Amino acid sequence: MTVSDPVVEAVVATLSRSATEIRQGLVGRRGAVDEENPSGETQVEADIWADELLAERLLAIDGISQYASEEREAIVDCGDTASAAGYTVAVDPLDGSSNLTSNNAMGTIVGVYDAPLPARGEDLVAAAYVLYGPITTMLLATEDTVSEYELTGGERRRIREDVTLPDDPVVYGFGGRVPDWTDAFTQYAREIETELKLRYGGAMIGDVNQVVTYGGIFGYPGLESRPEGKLRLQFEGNPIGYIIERAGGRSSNGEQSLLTVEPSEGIHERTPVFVGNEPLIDRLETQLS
């Protein structure tokens, strides 16, 4: 299956082809380098390698004018097209790369915006995440539908279409150190843990995919020591919020949809992130208000 928009299809095809290489290329690139990304997190060799691979390939697509990554400070403009109309891409090359040490799941996130970066989530025209689990899969959301693919040999095979969150939620996963949670969020979490099963693996993509599969809620709240949260709006919050909302769920920063947040602090702006079934997000916003 191809996507109707040729530029978006080119991005999806490039991501599909590159995912197999990224997964294979993780071998031998687990070590930390003596550098931090712009968010102050320790980088591993695989972070830098995956970023360089995706930047080269995505910027080569006709119709892509900007590339931004969690792993680099500045937005990269695509030659003379930087000021012209064109889609822009924001990428988390290896979400959860700290899981390389323990050989647990991780992923890649790509958001395609119809606006210069940084942009609102409402400017997204497509978003996808690749999950490097026992099987390499991709969940793709466009203006038309949400589909799941299996990726192998550089090709993609659709295994589910019109993906929606199950009506009866089963799982939850909340990030951040519990002693650092706010009192309001702690109260909400204590209610949820009596209703749902804990599923938290330290890579947002793996945890979000549990919510897509079984229904429930994932959240990384604002903390007492970091009210702005940990996750980045452009690379993580917006694309994941777009996917979940297209799949019939809701996203929130605790007050409003992530897709309606106006970026004000540059490309690496952080935000609390909550995604899941609508009733659970509604209850969360009520609790935090």
Ligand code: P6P
Second form
Amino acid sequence: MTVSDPVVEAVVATLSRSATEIRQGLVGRRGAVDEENPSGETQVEADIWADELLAERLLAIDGISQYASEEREAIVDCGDTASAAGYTVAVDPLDGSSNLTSNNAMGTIVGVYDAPLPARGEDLVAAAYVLYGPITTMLLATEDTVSEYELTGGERRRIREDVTLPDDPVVYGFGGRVPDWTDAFTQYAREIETELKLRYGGAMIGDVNQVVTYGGIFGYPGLESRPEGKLRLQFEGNPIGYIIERAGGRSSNGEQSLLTVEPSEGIHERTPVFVGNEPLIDRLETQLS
Ligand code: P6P
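Switching from the form predicted alone: structure of the form predicted together with the named molecule?
In what comes next, the whole complex appears, and the chain from above leads the way.
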């Protein structure tokens, strides 16, 4: 059940142990702090705590050369020259941490790049997300397959292998305020609303896991007020796009696969994000073209 690449296996085992501890440590860390992340979003205590915990543990892995986080401006280099040519991990320690206030699902996202950041999604060798739902689960994509695990007691137990999106889509979830959507996206969303059921919980991982489970589409579009959208290419778009494409779906920024987007504005660059069943993404790209 271990991952063939020993460095990726070490990352996955570390993530499994850390996620169990993160979930337990959320209690008492729900308060906002007087700090913002590099994207200008207010941080909660748990954001900073989870980031520090993951940085320490992931950088201690032989073969990890850099740690990049949505919560930190700069990339952290490992101190070990032996790992200098190793992988870079890109982490969203608590995606959707604002859901802590309302006690709703949130997640942790980890991308393992075989290139320094900012990198293309095609440079990923693995990606995983942890979902802190009623049960703590992890979805892991490698070059070989997509597997789902239940996490408990610091250990992982595989519950599904060769995970693929169901062929018949059922759910959709689109972020942003409707008046701020472009006319072209609004037209697309109006069609989808007549075909699928709304599932939008305000944390990408919870909404993406609905798409993986039932089939459908999740998107955070480019907006009139912010054409680049809200989500980050390196920490959210690429890893989630990698997972969904490995599970037989498609990803897009509205024009092309997220994994082929050439980064141009540093590690905190935002991008429109769409992931889901291929026919739905194809229709979207046609509508937005
Ligand atoms: P909104 C969480 O802050 C996040 O980055 C994603 O997890 C989520 O999909 C999105 O933002 C939610 O944004 O504008 O609906 O609050």
